[in-house]
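Presented below, as C-alpha cells, is a lone chain in the form predicted alone.
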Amino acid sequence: MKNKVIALITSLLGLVAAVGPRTVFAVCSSHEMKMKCYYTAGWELAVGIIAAIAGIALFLAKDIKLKIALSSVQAVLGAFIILIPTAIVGVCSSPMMHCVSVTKPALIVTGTLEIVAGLLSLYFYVAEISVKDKLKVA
C-alpha cells in the first residue's frame, strides 16, 4: 500500500513541477522578450509529464524489477526538476525578478522531493526482493 501512495505522490509532484511554473509559482511574464525563465518553464513541463506519466506506470506496473526501473527513474527526473533552473536552462539573473525568488526555490523543493519519494520507493521494491529471496532460501 505505502508503494502506490509514493507512486501518487511521485504523480503529483510530477504534474507540480510541470504546471507550476506556468500557474502558481509562475515565471516572468513573456510579452516583449522570451528569456531563461520562459524555457525553464517549457523544459520543465517535458519532464514532469514524463515524471507523471512514470508515477503512473509505477502505481499500475505489476513486475517488480519494472518497479525499481521506474523508481530509479523517478530519481532521476528529481534531479532534471533541480538542474534545469540552477544549472542547465537557468533563470533571470536579477534576484528581483519572480522567477528567481519563487519559482527556482519551489521547483528545487519539488525536485528533492522527487528525489526523495523516488529513493524510498526504490529502497522498499529492493528490501522487498530481498525479503522474497531469504524466504526461497529458507
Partner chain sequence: MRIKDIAFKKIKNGKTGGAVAFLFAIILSFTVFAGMLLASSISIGAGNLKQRLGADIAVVPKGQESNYQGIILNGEPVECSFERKYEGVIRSVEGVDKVTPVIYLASLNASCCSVPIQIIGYDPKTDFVTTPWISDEFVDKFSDGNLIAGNNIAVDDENTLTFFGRTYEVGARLNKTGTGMDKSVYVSFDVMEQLISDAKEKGISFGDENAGDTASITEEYVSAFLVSVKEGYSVDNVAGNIMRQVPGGVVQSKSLYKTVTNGIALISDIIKTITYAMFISITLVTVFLHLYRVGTRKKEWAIYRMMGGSRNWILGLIFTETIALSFLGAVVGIALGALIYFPFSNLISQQVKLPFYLPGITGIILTALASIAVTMLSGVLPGIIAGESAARTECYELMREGEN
Second form
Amino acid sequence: MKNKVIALITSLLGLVAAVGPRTVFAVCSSHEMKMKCYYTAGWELAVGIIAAIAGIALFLAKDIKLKIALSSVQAVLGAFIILIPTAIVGVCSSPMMHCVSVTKPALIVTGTLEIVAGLLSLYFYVAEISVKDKLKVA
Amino acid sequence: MRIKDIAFKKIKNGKTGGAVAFLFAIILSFTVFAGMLLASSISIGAGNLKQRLGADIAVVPKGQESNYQGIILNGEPVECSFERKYEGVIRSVEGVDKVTPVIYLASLNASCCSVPIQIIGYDPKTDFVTTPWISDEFVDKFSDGNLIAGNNIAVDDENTLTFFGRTYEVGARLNKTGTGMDKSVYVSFDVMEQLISDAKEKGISFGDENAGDTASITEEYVSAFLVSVKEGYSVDNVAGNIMRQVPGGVVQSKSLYKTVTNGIALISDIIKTITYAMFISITLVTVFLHLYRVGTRKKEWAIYRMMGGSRNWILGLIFTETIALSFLGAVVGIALGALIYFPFSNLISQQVKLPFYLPGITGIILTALASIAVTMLSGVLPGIIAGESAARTECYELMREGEN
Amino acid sequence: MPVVSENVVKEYKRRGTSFTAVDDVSFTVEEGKITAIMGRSGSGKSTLLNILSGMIKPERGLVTIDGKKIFDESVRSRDRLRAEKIGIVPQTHSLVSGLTSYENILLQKSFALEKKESSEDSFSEIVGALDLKDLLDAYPGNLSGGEMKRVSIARALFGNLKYLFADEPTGELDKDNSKKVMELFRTEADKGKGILIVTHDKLAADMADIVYTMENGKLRLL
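Having looked at the form predicted alone, could you now put up the form predicted in complex with its partner chain?
Okay, now the whole complex, with that chain kicking things off.
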C-alpha cells in the first residue's frame, strides 16, 4: 500500500516539475528575448513528463525487478530536475529575478523530494526481495 | 534484546502506532528550526547594516525621508535633487565633522535586471561613506572599470553593464551585506555626469529643468548630503540645527537603525509566540497520541509482564520509543526546514523587507541542535505519562482472552 | 523444590453473580516431571496456571515456589520470579510484532538478571527440535498459528528456567509437531525442569507423568 502511494507521489512531483515553471513558479517572460530560464522551463517540461509517466508505470507494474528499475529512474530524474536549473542549463544571473528567487528553489525542492521518494521506493522493494529470498529456503 | 534494541526494531518496522506523533514532531521541529533561522538571518543583516551606515545624519530633500530609508534597507531606487549650494551651509553648522554629497539616480531596465536599480554617485574628494566599502577586503576587483556593483547585481560576460544606452565596465563587486547596498551600483561623480546626461536624452531629468550646462550638473545639484558629527556633540542637536538652516529633511542613522530593530523585534516576537504556542499544543496533543498508541498495544505489555518485565521496564520501553520518535521527527523536520529555507532564502528576504543575511555553518548547526533538543523535550512528558499507563497493564489481560 | 499450591480459591464476579473459577485446589508441580491438567474450556485450568505463575492473586490459599510464599511478596518480586524461574507459553498468540522469530526467542532471556549460560548449542537444539530453523527471520505476521505457538515454546525454553508452564502447548499443532513438542518437554523434564501443561489434547496428556482433571474449578487426580 505504501509503495503505491510513493509511486503516485513520484508521478505528481514529475507533473509539478513539468508544469510549475510555466505556471505557479513561472520563469521570466520571454517576450523580449529568450533567456536561460526559458530553456530550463522547456527541459523541465520534458523531464517532468517522463517522471510523471514513470510514476504511473511504477504504480501499475507487477514485476518487482521492474519496480526496482523504475524507482531508480525516478531518483535519477529527481537529480535532473535539480541539475537543470542549477548546472546544466541555468537561470538568469541576477538574484532579484523571479526565476532565481522562486523558480529555481521550487525546482530544487521538487527534485529533492523526487529523489527521496525514488530512493525510499527502491529501498522498500529491495528489502522485500531479500526477505522473500530468505523465506524461499523454507 | 535490550530496551533500545526492541524500541528501534519496532520503530523501523512501523509497529509502534506512533506515526501521527512522529508527524507532529516533524511539524514542531520544522517550525522551531525555520523560525530560529529567520530570527538570526535578520539579526545578522541588522548587524551588517549598523556597520555600513557610516554617516550619522543624512540631509535629504523635504519629504524624501522614507525614500532614503528604502534605498539603504532594500535598494528601492529613488531619484531626488537638492541644490548643492547648501553643502557649505551644512559644513558651517556647529558640531559637523564631515559632509559629503551623494547623487541617486534610478536606471531604466538595465541590461542586467528585470527591475530598475539604484545608481549611487559619490564625490571622491569628500566621500567617507562609500569608499571604505570599496577597499580590497570588501570587494572582488576584476578590472579597471569605473562602476562598483553591489553583490546582487549580475554583470554581463564582459564585465559590463549598460545604462541609458551606454556600456560601462564594472571594476569590482562588493561583498554581500544583506542590505540595500547589494542592489545598488556605485559611481564617482564624473561618471555620474555622463549618466545624467544620457538619462536626460532618454527623457529623465535630474535637477531643475532649467539647469543649464549638464556637463557639470553635479556642481549644482545633488540628491542628499551625508554628515558625520564631531565627537562630543549630540547628534540630535546637530540635526536640529541643520534643519533650521537648510530647507530639507533630516534622517538620523540611529532612527534608521531603530526602524530596523523595531522590525526585527516585531518578527522575533511573532516567531517566539508561534514557537511557544506550537511547543505547548504539540506536547499536549502528543500526550494523547502516545496514550492512544499505548492503549492499542495492551497485549504486548501483558506479554512483557508475563516474561517478568517489571513496570519500570515497560515504562522504560515506552519512554525510549517516544523519545526516539521525537528525535527522528526532529531530524526530518530539520531536513524539510533546510530544504525550504535555504533555496527560498532570496524570496524570504524580499518578502521580509529587512536586512537579511544567512547564518554561517556553525550558526546553522547550533540552530539544528536546538530544534532537536526542543522537539525531544516535548516528548518527555508524553513519554512518562504514556509509560505509566502501559506499566499499569495487568498480565492476565493476555490470558483472559484465552478463557473466552 | 516443587511449586506447591494449597487450598487456592479464585472467584470472579460476572454480571453481579459470583463465580468460582478455582475451588480449593491443592497440588504440586514436581521438578523433573511433566504434570498435566486436563479439562474443558472454562473449567478454570488457565486461571489456575495464571495463579501459579503469580499473575493473578487468589482470594484464598497459598502458592509456594522454591520455599517462598509468592503472594506475600511484592508485585515486583513476582515479576522477578517469572523472569528468573518460570517460562510461560500462553494459550493465545503472544509474539511481539515487529520482531523476528529469532528476536522473539531471545526476548525471554532479556528479563533474567542472572545471565545463565544458554549456549549456541542449546539454541540450535531447541530450534532444531521444534523445526524452526527456516522461520527465524520471519515476522509474526507471516507465521501460521502453529508456527507462532512453536516460537513461543522455544522462547519459554531458551531461558533455561527451572519451570515451564504451558497453556495448550499443542493447540493448533498437527500430530507430528505435537509429538515433537511433547518429546522436547520430556527431554527437558529429564534434565530436571518442572513442567506443567494445561491441555485438552489426550495425546499430550498421555505423555505426562502425572495427570489431573479439572471441572468446575475442582481438581482431581486421574
